[in-house]
Amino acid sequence: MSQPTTSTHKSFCRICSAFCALEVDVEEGRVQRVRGDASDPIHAGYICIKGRQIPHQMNGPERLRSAYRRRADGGFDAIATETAIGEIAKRVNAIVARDGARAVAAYMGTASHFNGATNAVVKAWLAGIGSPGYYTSLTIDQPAKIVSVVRHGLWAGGGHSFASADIVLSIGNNPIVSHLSLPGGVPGNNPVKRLNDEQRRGLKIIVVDPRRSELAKRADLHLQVRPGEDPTLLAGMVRAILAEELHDAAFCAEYVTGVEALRQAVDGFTPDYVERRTGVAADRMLEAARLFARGPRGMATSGTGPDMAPHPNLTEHLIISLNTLCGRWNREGDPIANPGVLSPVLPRPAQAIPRELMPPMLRIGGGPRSRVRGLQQIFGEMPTPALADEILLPGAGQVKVLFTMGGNPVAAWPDQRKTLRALDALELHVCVESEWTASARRADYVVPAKLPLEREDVTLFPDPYYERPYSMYSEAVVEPDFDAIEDWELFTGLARRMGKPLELPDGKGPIDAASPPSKFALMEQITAGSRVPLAEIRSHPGGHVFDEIDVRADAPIPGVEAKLNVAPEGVPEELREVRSEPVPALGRYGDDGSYTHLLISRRLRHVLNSVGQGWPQSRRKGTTNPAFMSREDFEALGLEPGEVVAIESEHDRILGVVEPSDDLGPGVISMAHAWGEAPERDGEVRDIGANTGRLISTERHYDSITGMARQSAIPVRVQRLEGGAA
């Protein structure tokens, strides 16, 4: 009997934003093995546990292999994908005719950003029917990063690179686990190797994190801040740098405004006050401030952790202000490490850019507002924290139709009970999915999605975050043996049946829905004007660094007058608000002081949010999201490892499996988000985890600009299920 023929293909993983380069072995049309591509110039063979499970993701029993339509009794019937699209089109047309286009919305989860065509086509379809209802995961956890740039200003020449840095200050980011790359921070691509390389060179790392994370363990200085007190600590560092005149006075004099106003606003954040409030010793805070200011090169960066805690906009503003006060921006002639292979060729002057010249993504407002709390658009999209309310709130503009791509609202959205009510209230809910998620089981139609190795694509999403001008185009490695589609193909199919135009955003031109382009032609259209043409990228097998790209910060453009602002409207006021808050007493949290712990968010290496929780290797690493607590808390509360407890917030209650951790101080609980199911399955917490989003209210403790709910540093108390209150 002949052995099956094996062919090997180069591609890249699209489970998380690292997009690790792969070698893929295919036998008889099925992916059998994947491994990191050791020849890749960026990833150098690195691949994590999630990527190693791609064969199971594609071939396992959880895979959706048909479209499904919900029956009246709640069950599902398998139907052809084309039949599903036709029926969906008729229902959407009828609802729009009756209630208007604002009744239709689309939610793009994290995975949707990893298909280069999906978001652009969905935006085009929504515009074609006249709906502003474009929502994504970006407004769930990090809109503060945009708010900070809009208020502070954008330096067109970019910041110092990681490879050139003497010091990196990382606040609430753990790329060793998250693989999240941030400009100037530790790269998420093969993070341990890159960190080791640069530390051998002499790089110093300061980490601010309530947990002694994997990155904190490798840091030169770890400031183990109390949850939610990042802005207090950062304000103290700003005060110290200004008081000791460690800032780049020449840079600030020429390019920055608001320095004196910021100096006054942080005056009350003395070392003693910061120590009392944050738990970080005054001398360590001052050491961190001096070490960062000394530089001379480096950046302060942040992850999603501090953005999910109280005062996220202030935290992000203080981070970007530290970079500005210390002059951590490229000057004329400085090399820009990666200007973006797929980015348009634009001037990169060493100067601040006026707000009106910023890219559309870096704007707040414009277009219709949410009906909920008057919230504005951010990133050019509607705020996802208000979407459940938009579904439940009667009246003109009520959302009746929701399309969900690349996401799992039941697991991901804050205020889970409200999310469940909203999803159940929809007149039409369509999920494009590869497996039966909790959200798919509540949908009216489920359309089977192609997985990454079944579609061609380019490294568009991480393009600006690579350290070097790197890109890769991958053809589809295999084809599914059933009628799966890419997310964007659903919308070209709907446009064709509904007779609606498709005009790509940002002036990229129309799509002929009657005769849709190939994926490559569509991606050429989306990336038109890029620094390197898509055909050139495709001509290189595997990943390629375009070393011929040598871009340096240009001279300032005459007549363009703008300065970076470290004390814009709203920031001094919020600093005064924070300073006037009572110093939290340990173990007395919440509005009434009756909550004993603060629950913080984290990530787990073997899953990405809800993706991978049922995969075999991941399950061997753990089948729940433990409630990690300090050993002191275990002793004080009489807990046993693996015990199930109730964790209660001001808003709701979940069950959690407690585990001891040496990485946490007393009074802190650390849990991964996006686990768990609906409340009726709480008894299965050991097998499916707990949904921390249920502890969160979207109507209290939310940001007034973005609507983002507090999702970390949540006041909670712990109760034993036997023996009374712990």
Ligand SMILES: Nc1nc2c(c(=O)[nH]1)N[C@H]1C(S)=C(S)[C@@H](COP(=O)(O)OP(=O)(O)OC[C@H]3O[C@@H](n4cnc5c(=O)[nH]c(N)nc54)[C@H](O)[C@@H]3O)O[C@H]1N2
Second form
Amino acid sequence: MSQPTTSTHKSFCRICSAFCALEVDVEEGRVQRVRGDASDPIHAGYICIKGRQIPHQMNGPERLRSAYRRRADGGFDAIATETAIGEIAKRVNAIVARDGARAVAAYMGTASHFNGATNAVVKAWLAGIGSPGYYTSLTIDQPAKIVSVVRHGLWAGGGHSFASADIVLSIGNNPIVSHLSLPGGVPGNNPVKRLNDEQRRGLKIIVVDPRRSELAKRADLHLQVRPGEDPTLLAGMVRAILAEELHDAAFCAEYVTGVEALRQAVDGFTPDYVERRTGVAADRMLEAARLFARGPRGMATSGTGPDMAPHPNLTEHLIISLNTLCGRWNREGDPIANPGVLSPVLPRPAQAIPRELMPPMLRIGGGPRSRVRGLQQIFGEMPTPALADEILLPGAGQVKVLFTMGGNPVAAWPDQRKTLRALDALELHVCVESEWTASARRADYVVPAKLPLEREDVTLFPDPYYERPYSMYSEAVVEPDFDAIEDWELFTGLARRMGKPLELPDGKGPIDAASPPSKFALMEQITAGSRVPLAEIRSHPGGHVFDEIDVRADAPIPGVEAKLNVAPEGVPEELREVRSEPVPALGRYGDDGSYTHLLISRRLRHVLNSVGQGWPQSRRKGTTNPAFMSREDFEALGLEPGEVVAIESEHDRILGVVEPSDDLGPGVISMAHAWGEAPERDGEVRDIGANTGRLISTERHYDSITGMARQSAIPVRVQRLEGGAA
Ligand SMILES: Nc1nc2c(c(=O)[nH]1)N[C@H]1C(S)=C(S)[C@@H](COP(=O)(O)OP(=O)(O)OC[C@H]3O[C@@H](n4cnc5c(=O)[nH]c(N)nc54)[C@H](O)[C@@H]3O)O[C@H]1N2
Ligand SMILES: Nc1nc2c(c(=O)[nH]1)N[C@H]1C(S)=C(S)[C@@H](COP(=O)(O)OP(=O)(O)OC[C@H]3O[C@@H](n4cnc5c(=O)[nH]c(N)nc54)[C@H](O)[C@@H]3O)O[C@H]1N2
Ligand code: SF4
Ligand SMILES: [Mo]
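If the one shown is the form predicted on its own, what is the structure of the form predicted in complex with the ligand?
The next block holds the full complex; its first chain is the one shown before.
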């Protein structure tokens, strides 16, 4: 008997944005095993439980191995992918001819961002047919981060690096589980090791989180803020820093405007008031403010927690303002730890740059507006919280065709019931997928996607977030044995059949749909002008740090005059609005005060949003998204661990499996999102989880700039079910 031939390849995981470096064992054309690449300079062998299941994701029974077309009776017929693309092109053509191009929209979910070519080609295709309907998961995630930069201003020289920090203030993020890196914060790449290394060096970390998160457990100071009260806590910290003159007065004098206006606007956020409203003792808040201000180096950063709670733009503005007030931006000559390997070479002066010189993405408004709630394009995208409305609202501009790319609307969009109505109302819904998800089962066409190890690619998405100038190029490690395509190939295929031009955004030039470029050529075009040419990155097998890149903040550009603004229009007003809100009484939440708990978002290590919920090793960690509650709440409500309860918001109702947690105070429920199915399957909650998105209204509580709905700190109440467990 001959032994199977095994070969080992270097590549990288693309399930989450950490893009961990892998060694992949291939036997007979199939990926058999993956492990972390111990020789990788930044990942050093680290991978997580999701990455270890890549062979299952690729070869397991859930894998979508054909294109499918929905029949009239709701079943699906397997068809060739080329046939599917041809039929989709005909139907899109007919709908555009009848209703105009605005009838066509694409929703770019999490997985779409992890293919370096997809977003650019989809933008090119939409532009080619003349549709503004580009929607992404960004506008149901952390759009407030971009709003805050646009309003406050961009410091072109960048901020302090994590490796050089004395202090990090981490507000509502948990990179130990999420592996999400944000500039200056605890990195998502090998996070525990990186945190340990720097803490040993002397780094201090302050965590603001209603939950004693994995990161909070390692913090020097944990402020267990009440959900949604970050604006008050941070306004209190700004007030203290200014009152005690702990800010960097020299930096502020030279580069910052609005300090006096901000000082006045936060005046009402006294330590007593902050304590009463946030639940954080005044002396702990003051200790945090002083510790952060002392620095001298280190950034305040945040994650999804406060950006999903009320007043996200204000929260993010106060975070960026803390950095500015304390002068945490690079000065002329300071090293820029990672200027980006794949990013274009741009001047990095140590100065604020005016709005008109900011990258085109940093823009609010412009282009066609949304038809609902007065919403607008932001960052050149249409707001995803309005997409279900755009599908349901009749009239000119109604969306009738949706391409769901690497996303799962039923699981992830706010207001699940409205989402389901919208998906049912579509004339044509195409899902490019690797599995039969709740959304794919409702689509008209399902097109099988190549998974990461079947794709050549480069570390484009995380490029600016690495701590050092790192990148990796990977060939496709295996070829699928069925007609899967890369997501973007659907659009080169459609453009060819529809005779539409494809012009890449940001002046990256045309692509010829009649003879589409290779992935490498396409990636070269997309990354044209990058600091390191793609071919050079490819010449290094495995991950590589380009240590020769030594970029320092430049001298200010003569004639360019701009200041960072800590009190732009809207901010003092919103601070006054927050200050005049009644202090929510504990256990009396919601517009009528009849809701007892606040439900907050969180992430679970063994899944990525809805991805992996069916995978065997992940299922051993749990088959539901528990509703975690404090032991006090268990006692007060007489709950049993593992009991099924009803969780009701002002908007809707779900069932949830309660579990006690020592990491939460009373009155808080912590639950992961993107679980569960349509309401008729609620009875299966122990096996498929519960959809927290259903509890969210996109119309009652939303941010007027981005449309972002209140996805955390949601008022809810808990009801025991008749006869106990469902
Ligand atoms: N394992 C895993 N990794 C993931 C994901 C996943 O589902 N699983 N999802 C990926 C995605 S899409 C994203 S966007 C990133 C997100 O990355 P992170 O933002 O780091 O996500 P979380 O781990 O949910 O951390 C958010 C924290 O905010 C806290 N929080 C909730 N509400 C509030 C509040 O009102 N105020 C404050 N201060 N804190 C609050 C929560 O308790 C939680 O600890 O993670 C990505 N990585
Ligand atoms: N209530 C509440 N709602 C939330 C959040 C929350 O915290 N609370 N978080 C929000 C956030 S931050 C986000 S980012 C969204 C996430 O929303 P989505 O991105 O819409 O949801 P995912 O579950 O990540 O969907 C990813 C899909 O891509 C598929 N997939 C995997 N690999 C590939 C591939 O290579 N190609 C293709 N075509 N498909 C692939 C997977 O099978 C999966 O179905 O949810 C948001 N919704
Ligand atoms: S943290 Fe896990 S899922 Fe994310 S890239 Fe690394 S191995 Fe993949
Ligand atoms: Mo996200």
